[in-house]
Each structure stands twice: as structure tokens, then as C-alpha cells.
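Encoded as C-alpha cells, the following chain is the form predicted on its own, with no partner shown.
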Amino acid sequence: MKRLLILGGTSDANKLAAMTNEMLNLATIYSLAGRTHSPNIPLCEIRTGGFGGVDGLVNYLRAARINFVIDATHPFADKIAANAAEACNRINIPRIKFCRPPWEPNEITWISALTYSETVRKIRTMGERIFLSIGANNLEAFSILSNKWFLIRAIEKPIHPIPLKNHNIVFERGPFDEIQERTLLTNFRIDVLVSKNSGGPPAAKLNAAHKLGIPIVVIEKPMPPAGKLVFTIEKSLDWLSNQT
């Protein structure tokens, strides 16, 4: 039996592993990062934590005897996205990269970022309440901006304090709809939205944040890894069907 290795923490990557985890022949192997302590999990093999680098990936993939990967991480683990690449590059494993198409603004237009520090630039004099929508980590550049106000979402608790002099957080776990991100930034007075672009299909709190007039800035997503990509998931199985 053939083994499949498929890197997640995505709703995408959830439905993937279901889908192959049916597949005969073939034994799935779903790998989470852990930093979530009750992540929504497919049903089939789990495997939580880190893997120690690329050497410590290339030891997992030759231990399990793992036969193809599909990295369907979240757009913005680009550190584990260049592992998996370099890793499989290495012992010559079949690997995919699965992209969720990015946003494209059309009706709802937004200021593009690249990094957290440009974020920081563009947000310095447009508002002084910011809905920082990019999770609980990653917000170190922020601090610098003490006269602001932020708004931070996180599944559970972060382990580290958050390092934003005025914040408040809300424990939430999404997908949200429209209605209710209309009444969080309504109810919490939001000047600004930031966004990471993660792709898919447009969220809900962008059309709620265009409704009110609210400016958002988005977070463009790094560039993957050299090799092949898919959009879907029904590319991705195909890659797998012919793979096997």
C-alpha cells in the first residue's frame, strides 16, 4: 500500500485528507503543525508537531516510508512549504503544493502590502482603530504603533502575551458570515481592517468592511516553492490517481 503524506491546518487540506484517506491503496497520513490545541482533524492517520528542519523531514519521510506529499499548509507557512520542497527535492518524493487561488479585488478594492513592516507604514495615518485579522502571531511590528488601538481574533490563547499596548481579543473560530462580521466591526468601531490574502473564496469580513466604508489593507500571500501547483482539489486528486 501506498503512503501520502499531506501537510495541513486548512479547511481544505481537512477535505483532502477525507477524500484520499477513501482512495484504495493508499494510507493517508495528516501532519499538523500542533500550535492549535483542538484543531478540527480528518479521519484518517494524525500526526501533530514539528519535524525539526528539512533533515528532520527527510528522516520522517524515509522512516514512514512515505511515497507522494501534498502540502496543503496555510498560504503563509512559507517556512514549512520551503522544507517540504527542499525535503522531497531531496529523496526524490513526488510532491504537489495545493494554492487556494488568491483574492482579486473587483467590486471591493483594498491597499496591498508584502510584508507586516509595509502594513505597518500604510496603516500609520488611516485610522485609529485597526481589526488586525491575521491571527495572534506575527504581530511584533505592530507594537511600534502605540497610539492605535487594536482588535485581535485567535481560536484559543495565545502562549505568548501579545505585544500590542491597546488591544483587545475575542476567542472565535470561524468560517464567519456576513452578519456577524458586520456586527464585530460595527460593534468594536473599526477604522481599518487588516487582512492576510489566504485565497479562496472572498471572505466574508471584505465584504462587510466595503458595506461600511471601511478601509482594508491586505497582506499578499509569499510565492510557494518551485514545483508543480494545483488550485483544487479535484486537481490535486487527479495528480494523486495518476501518481498511484
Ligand code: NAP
The other form holds:
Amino acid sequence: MKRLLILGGTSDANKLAAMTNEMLNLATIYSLAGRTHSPNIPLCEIRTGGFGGVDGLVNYLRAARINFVIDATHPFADKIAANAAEACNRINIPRIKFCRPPWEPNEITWISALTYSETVRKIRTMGERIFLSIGANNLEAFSILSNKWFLIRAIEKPIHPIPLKNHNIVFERGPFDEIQERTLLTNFRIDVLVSKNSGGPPAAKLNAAHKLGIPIVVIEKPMPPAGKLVFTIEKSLDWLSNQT
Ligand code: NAP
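Now that the form predicted on its own has been shown, please provide the structure of the form predicted together with the ligand.
First the chain shown before, then all remaining chains and molecules of the complex.
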């Protein structure tokens, strides 16, 4: 029996693991960072917690006798993606990075930023009430905007305090539809939406903000590490079938 490690933490990773777990002669191990207390998990073997950097991951891959790795982490989870690439290269384990195609502007347009600090510079003059829809981590760069008010959305109470002077936090787990997003944007009188370019089908918040005439700032996804990139679950399964 061959063994596949899926680095997860996204809904696509979940779907993929549920499918690979049905494949014959293949055991799927699904890995989570362990940030969420009650994560959505697929029906397969689950492991939780960091590996301890590249060396830790190499040790794990050897000890767990992993034959293939699919990195299906969120496109902004760049540390684990880099670690997975380096660890797999070091011990010659075939790996792909699954990555949903990024959102492209069409009738919905936005202002792009490449980093958090660029986002800060761009929203400085844009409005007072910001829906900072990027989760509850990596908020430090925004703390210098002490005259702004921020809405944060998270699945559960963050471990670290929110480093923003004026903010409100709502606890909700997606996916959200356009009516929910419109209600949120309206109830909190949002002036600007900031979102990561998470890729896949355009998020309902983009449509809702666009229709309400709320400007959107999108933080574009970081470059994935070198190696094979796969944009759909089907292509990931094809790759796997060719390996086994
Ligand atoms: P990150 O910055 O790339 O990773 C930080 C550290 O967390 C890694 O070095 C690794 O620790 C550990 N880690 C991350 N993902 C892991 C996984 N799937 N299994 C085991 N260890 C993992 O990651 P992040 O941005 O904090 O994201 C953490 C998790 O949340 C990921 O699974 C990701 O898919 C999910 N997520 C992230 C976002 C986002 O916007 N970043 C959004 C939705 C979901 P060690 O070095 O000790 O191995």
C-alpha cells in the first residue's frame, strides 16, 4: 500500500483527501497545522500540528513512509509550501502544489497589492471603515492605521490579541452567500473591502461589495515554490494515478 500525505486546511484539500482515500492501494494522511479547534476534516487518517520546519518534515516523511505529497494548503500558507518543496526535493518524494486559479478582474475590478504593507499604503486614503477580510493573523502591518476602524472575521477566537486599536470581530465559518455578505457590509457601514486573492470561483463578498459600490483591495497571492502546479482536483487525481 502506497502512502499519500495531503497538506490541508482548505475546503479543496478536504474534498481531495476524501477522494484519494477511496483510491485502491493508497492510504491518505491529511495534515493540519492545528490552528482551529473544530476543523472540517475528511474521512481518512488525520495528523495535526507543525512538523518542526524542513528537518522535522523530512523526518516525518521518512518515519511515516510517505510516497507522495500533495500540498493543498491555502495559497497564502507560504512557509509550509516552501518547507514541503524543500523537504520533498531533499529526499526525492514526488510532490505537487494544488492551487486554485487566482481571481482575475472582469466586471468586478479591484486595486491590487502584493504585500500587507502595500495594502496599508493603498487603503490609507480610501475610507474609514475597513472590512479586513484576511483572517485574524498577519494584522500587525495594519496597526499603524490607528485612525481607521476594522472589521475582522474569524472562525473562532484568535490565540493572540488583535493588534488593531479600533476593531470589531465576528465569528463565522464560510462559505458565505452574497446576501450574507451584503448584509454584513451594510450593517457595519463598510467603506473598503480588503481580501486575499484566494482563487477559485470569485467570492460572494466581491460581488456584494461591487454591487454596493464599495472599493475592493485584493492582496495577490505569493509565488508558489518551484515545482509542478496543479489547478484542479481532477488534475491532482490524474497526477496521482500516474504515480501509482
Ligand atoms: P504557514 O504560515 O505557511 O505555516 C506556518 C507553520 O505552520 C509551518 O511552518 C508549519 O509548521 C505549520 N503548518 C502550516 N500548515 C500546516 C499543515 N497543513 N500541516 C502541518 N503543519 C502546518 O501557514 P498558515 O498561513 O499559518 O496556515 C496554516 C494552515 O491554515 C494551513 O493548513 C493552511 O492551509 C490553512 N489556511 C491558511 C489560510 C491563510 O490565509 N494563510 C487561509 C485558510 C486556511 P512547521 O514549520 O513546524 O512544520
